[in-house]
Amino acid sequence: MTQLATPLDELNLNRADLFEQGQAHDVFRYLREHQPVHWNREGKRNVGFWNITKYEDVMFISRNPELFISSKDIGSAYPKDESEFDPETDDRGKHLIKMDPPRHVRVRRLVNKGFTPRAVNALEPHIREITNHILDDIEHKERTDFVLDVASQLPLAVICEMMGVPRKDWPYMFQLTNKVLGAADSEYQTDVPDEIRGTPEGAQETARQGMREMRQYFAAQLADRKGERKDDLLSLLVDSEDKGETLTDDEILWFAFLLIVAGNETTRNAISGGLHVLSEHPEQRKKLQDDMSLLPSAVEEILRWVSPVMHMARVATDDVEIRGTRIKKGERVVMWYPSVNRDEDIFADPYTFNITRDPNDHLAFGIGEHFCLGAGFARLELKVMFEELFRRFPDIQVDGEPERLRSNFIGGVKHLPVKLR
């Protein structure tokens, strides 16, 4: 039976160090066994919330968007004092993952054209070309940082090209993405005073800086597209129309922000996490490299195992009961995807990494109304990357410990040293 070092009533899953140190799965396993709907105590600055750790409960919440809304923010750390929200960067209810029906349905319909299966499949040759250019750049090396030089480069290039971001600005987008999603990590708190670096205040200011700069950047890009359309997604959004409805400038700007942040960070962590877990399970890696037709199912197992987005929060609009526990109107529920993706009631031998797992109904991309719009691109990028990586560097090996991101939101690896030959 799983043991827990911290008393249950003192457990706090807002502690990013639990995830940085790789201790979260022990906590999730204990909660699934003993208290799958668990009240997470409030902090000095943040409200308390319900930890939801079982698969079926996350399915119930996700499939009832009127009862559990997203517009009150999707993170676990919600401030007690709402005055902490900066009007300029307060994105509650303003982009897809923080919208509720019916507005969510309208906006998703308007932006969906660039993410259909046909649109995804049409880009495969170009994604393969980008991948090989990235691998060309490390061809002469013996060792490299797989995250910085490989895993981060593919999704960044794909989403930036789709959005029409000039190549010279790609490193800037990478920097801003790290600021927004890695704000709690002191490595990315480069532009805050030393006295608040590494603190919640430093994290808050870092995230705000990243959001402000990205909004300003895309405001200029949007003004440019309004003057002259280009062959890119930003121009498509400007012209998007359905049954007489169009997107407002604010909706376009927030969607551009979401695409760059989500389309970059999560896929890079799936790629880097995928290489790491394959290296930890050499028999599974050999099975894959001996038969690359297994790659589609291997990609699904990587996604289940890594769970790049670790949680989403919702707020109850009415009193509701889950597993005999009463959740009151206005209380937050936090759905933990790494936990549900190893739920013993759903997955046989959930702590075994098995690239031929079938069925594999993981929730790495969520489910229901807010199922990840870019899931098709993420799967394709993972598939192409591992096809080309193992073709060109069949003996690539992890050559040191991964350095994990300090975050309870993104299951990230910041640095992964590898030996290429």
Contents of the next structure:
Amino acid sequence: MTQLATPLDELNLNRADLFEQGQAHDVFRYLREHQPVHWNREGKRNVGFWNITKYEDVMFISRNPELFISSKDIGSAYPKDESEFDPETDDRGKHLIKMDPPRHVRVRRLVNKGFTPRAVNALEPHIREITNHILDDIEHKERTDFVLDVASQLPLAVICEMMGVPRKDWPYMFQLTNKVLGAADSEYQTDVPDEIRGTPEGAQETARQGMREMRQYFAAQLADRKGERKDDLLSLLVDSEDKGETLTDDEILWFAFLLIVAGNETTRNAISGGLHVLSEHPEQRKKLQDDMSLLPSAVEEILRWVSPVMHMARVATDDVEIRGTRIKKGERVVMWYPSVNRDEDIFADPYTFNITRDPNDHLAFGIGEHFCLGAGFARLELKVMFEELFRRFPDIQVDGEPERLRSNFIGGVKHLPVKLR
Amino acid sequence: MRVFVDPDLCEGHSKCEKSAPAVFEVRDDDLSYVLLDPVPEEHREGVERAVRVCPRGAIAMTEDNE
Ligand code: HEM
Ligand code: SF4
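Right, and the form predicted together with its partner chain of this protein, after the form predicted alone?
So here's everything in the complex, that chain up top.
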């Protein structure tokens, strides 16, 4: 069976390079078998945490949002010294993904109308049109960077249009989301002094810059909508009301921030990861291209396989036992989605990529209270993109190795060279 | 058994309808409605699956003797 180079008590998943080299699945497989609730030693600056790698345990945690809260941040890294949080960019408790019930339930009801399956599916013709514009731009080319020219463009366009961001600002939004979620990768640390480039300080400063600039940007947009409403989500949020409750300006700004980041950095990687995994499994790809009615099920398998969001963390509000291990009040648990989506107890042949897998109850979008608000958008974007891509470029081939993002949070691909015909 | 959908949580993902079509119906308001009360025993498996897969954890079951 699998062996690990690192002893279990030394094993540290709070390390971006583990994932950059794509070794993580061996580690997860080992943990599921030997220590599914594993104590991750503390770092110099960060507290220790529990690595949770089994499906049922992630279900249990996600289904109990009062026992396992999100308002103490959702990433694996959490500073020992709380004074490290910078007041201006500290978003704990400020937007949905870092909010707990009962407030979470209320705020989610104020914003979710535009995200239900029916609302999203009504946008299909428009999303198809956007997709074709993106593909028009590469029509004349032989080769291209699939991430930059295709996969990142669709989620960016969809989310920016939804928010009412003018077209000229889309590249700027792209740059800012890269800074926020790709901060640990030196490629995106473009505006920090050379001495700290590539260090944890460089990452922290890059993420903060991205957050600050995005908040400023949306503050100006919001002021504009308050003067005059437009046909966009920002305007809707200004007037949003449910059972007498409304959103404050601060809540709207943070929600806009969350949407731009969550909507871009995830779907992009599902699209790139999808093309990559289909290319690695030519018989599955042929099966799909011969019968595109298999696409909805193929999309679910792509999501399971790629698991673009790698983890979400919670903090226990009471002592609790998971799989016989005692978690103490105040301790952090980190749920690893790529691991649970290959859990041998749930999925038959979990390491087989099977576009007709049924059932396929993957947790790529999480589950429960914080279940991905944008899941309908993500699914639709993936479906339309592969329909149009394979219609127009049926012979598209991956033409080189994907360049992965340095991150233990987003399973990302930065660049993927392809040959279009 | 009796089955309830919490309208504050449900967002119309329709997994319930797929698991137990005789029990749940998702209507134009993107909310799931329970069609049978009580729900006959023959639908137990479908309902249990619906409870498990509902992305929002919006479905609750109670037993007749509760
Ligand atoms: C393939 C693409 C995507 C994946 C894999 C993904 C994954 C996730 C996951 C795992 C969560 C759960 C967080 C938790 O349990 O703590 C989440 C939440 C969320 N996602 Fe997504 N997401 C994707 C696309 C999107 C898109 C396109 C949008 C916006 C249009 C979006 C907006 C959100 C929001 C707002 C939340 C917070 C919901 C809440 O806390 O109530 N996501 N997503
Ligand atoms: S699966 Fe859950 S959220 Fe979806 S319609 Fe049914 S009850 Fe509502």
